[in-house]
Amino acid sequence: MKQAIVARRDLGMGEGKLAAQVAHASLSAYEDTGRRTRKEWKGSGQKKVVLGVDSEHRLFELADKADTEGIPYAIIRDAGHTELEPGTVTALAVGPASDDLVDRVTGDLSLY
């Protein structure tokens, strides 16, 4: 089990800006996840992998093959508060789900 969380590049996201997005993304997908799925990743370690890609159009295009897998995903927006404006994609949280299907939609990904 575990869970991959792909954040943007692209944007220039300081450490605290990335930590935070990325850890947003995390929970989300979480609370997405059936009850037996949660258990069993929490049972496991919460494996998590921080990925990374160089355009929005990435992140949806992965978050599209989640979706088709039949896995949990969550795609996360700024509020603007800080470094981005309102409304940038930031990250994709992928997952979790069995090292397998999630590899099937980020094993390609190089860490971020």
Second form
2 protein chains.
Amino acid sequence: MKQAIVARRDLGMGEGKLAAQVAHASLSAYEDTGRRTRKEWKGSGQKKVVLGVDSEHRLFELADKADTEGIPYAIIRDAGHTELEPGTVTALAVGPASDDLVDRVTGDLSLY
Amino acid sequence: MKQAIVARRDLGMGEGKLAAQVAHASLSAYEDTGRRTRKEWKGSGQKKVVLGVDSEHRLFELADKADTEGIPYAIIRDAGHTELEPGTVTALAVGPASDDLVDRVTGDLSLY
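Since the one above is the form predicted alone, can you give the form predicted in complex with another copy of the chain too?
After this comes the whole thing, all chains and molecules, with the earlier chain placed first.
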């Protein structure tokens, strides 16, 4: 079981900003996940991997793929109080789900 | 309402590693939070701030303070598969709770 969180490298987010966006995405997708899957994931150590992409377009493609595969996912837009323009899409969380299922969506991406 | 996540600067974690630890901490403290407070926090945009400290000792001091104030919190230890020694304490999440309450614990810290 794992959850993949994909963040945009092209925005040049600071470390703390990136971490907050990843946490938003992680929690949001988790909340859309069924009780049993959540329990399994937590029981196995709530594994998370943080991956990177270089465009908004790519994030939406991955979200579509997660949707097609029936995996819970969440897209995060920044409120824009600080570094970014309001509404900027920053991150996508995919899962928790089985490793295989998550890899069907994010298996080609590199670590952030 | 907000949640503060405090991470150790002295470990030299990579960006993705840091983000994953912050997300762990955020989710863990959230799960220890009462239903009503969770709902309020989410309804107000689930504000998160990521702060930094320079030692494990300081993280534990802050956790004690959160405990005394009766705020939900979670300390994260890394499983140590990659960058860090197994069991290394990496992050602490405080809240969600009211801004005032969280500031009593983390008000003196700077952004990560």
